[in-house]
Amino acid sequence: MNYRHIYHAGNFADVLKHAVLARLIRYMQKKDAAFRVLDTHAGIGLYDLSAEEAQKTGEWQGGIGKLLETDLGPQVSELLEPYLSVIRALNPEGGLRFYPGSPKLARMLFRPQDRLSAMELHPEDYLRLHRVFEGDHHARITELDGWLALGAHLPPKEKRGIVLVDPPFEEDGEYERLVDGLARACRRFPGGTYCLWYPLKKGAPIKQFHEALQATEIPKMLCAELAVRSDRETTGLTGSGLVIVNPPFTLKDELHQLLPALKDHLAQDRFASQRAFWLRGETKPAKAD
């Protein structure tokens, strides 16, 4: 994937991702301590979706656009109100234009007591996601590459965390570095919650990437899967996937509403699929729908 997050951002894969994270903000509220999202590959942090490469691809469309034009039914709504909470706070005249990338949307979803830790590599992109946090003394922006952040960065001083890790797979053997990476951050930080996001496309090795995060023997791993078309006619993205370790207890019920109905409102074929299941923990893989 070229992958620079201007021309996809607001897309399905998008919504999946921060669909979910919110959700695991929201659990981490329930408690009064603090805690930290530790963002590796945290992009420019707002999106324009009139910029030019947004419009280019026109990827949002399919994605936030089509969900925030659809009647999701009470539960369903009710589950996606902390991620479309901000959307709306974004847009106040109405209308579509701002989308916010992961740090932003963790951002305005906190407490006073809540914290940030963002990191970017590259140069250009770095520059534009601190001037979204300057002046935020509730926000680290460092100028990082993600990887590095699973070791030096962890564990948080407040020993509670949400750690994100969206790489951008722009080189081979990414699916490798996240199982690295996941497994060294363990070591450090074991009671974490870690969300890692994949991409499903023709050709993936996903039954590999599952095998070895298995063989990790890290326990309570959740997996959720969500393919808006076939891959039998494109090398393309037609899907992604989340690994949420150390979930929320009551996340795998919130997929089992979510990911039907992300499914039925985003599809762009008649072979849309989604599954919920764990990978280590309390249940089989289930079969895709």
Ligand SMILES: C[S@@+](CC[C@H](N)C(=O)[O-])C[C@H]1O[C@@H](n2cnc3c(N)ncnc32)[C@H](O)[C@@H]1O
Second form
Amino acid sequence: MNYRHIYHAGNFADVLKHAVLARLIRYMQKKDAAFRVLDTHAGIGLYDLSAEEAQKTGEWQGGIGKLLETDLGPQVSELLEPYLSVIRALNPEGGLRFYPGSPKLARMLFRPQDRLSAMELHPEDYLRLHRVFEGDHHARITELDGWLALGAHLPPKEKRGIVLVDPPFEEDGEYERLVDGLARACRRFPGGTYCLWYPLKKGAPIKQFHEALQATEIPKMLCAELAVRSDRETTGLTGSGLVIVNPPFTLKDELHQLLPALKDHLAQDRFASQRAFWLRGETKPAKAD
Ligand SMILES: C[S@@+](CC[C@H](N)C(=O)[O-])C[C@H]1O[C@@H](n2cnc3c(N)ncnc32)[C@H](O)[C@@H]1O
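Switching from the form predicted on its own: structure of the form predicted together with the named molecule?
Now the full complex is given, and it begins with the chain already shown.
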């Protein structure tokens, strides 16, 4: 396990993932009933962007750094408000030093009745995450393989929940693992909202991944992708995607506003692109391309 998220915190992929996670949470909160966020690959929870590791890559500058410098217009600002409000709260004196990882973002958006279960397998990162939530009775932090949690921890006792699956993709076979994990989780908790993250890069098997997801016959799956540059001259990350299972009915329209704005503001070259479409669901399955 070499991956450490501190090198990537706040980058363009985090922006998309965290903006959507915040929308999913706000939607759950339209009902009074409690829900749980299960974060299977949680990271350290809170990132100091002035740390040597974050400074070394400077990735956040092309993500949240750029976004905060931008005039987003009233509609997109409203959609991003839950996400950006947490960043403002973490940096009360202005500027941008602290950036929330997914478990911290979720926790800061919670009402008193909402709960978090977060898993992190890297021993050092687990300790750091544990420290962030020390004494917090709304959060259960476990040093556990997140893939196991997709079985053992579902369904949540609240019977309502968002499951974020955000693996590091440092091993071969992660796309297949994501499909298998989702299929297993959906058998135990079919009514859950799931949000799966995946990377876009040269040679990534996206078409096969989408086809494998369609073959699971999980009834409602929305896909959102944002690529910030061409993959012609790099083998690195050029974009990212999210698969959202059982999305709020409002999400697709929101993505149609959000994604073009993120593309415009985070683009690194003229090949930046975005799309949001049903993999399975409201309309006929989209052709994966
Ligand atoms: C992409 S980062 C998570 C970022 C976090 N979800 C966020 O948005 O702030 C992936 C994390 O998964 C951890 N990890 C890797 N394999 C794992 C496993 N099998 N179970 C749980 N955590 C794992 C890594 O140590 C890393 O911290």
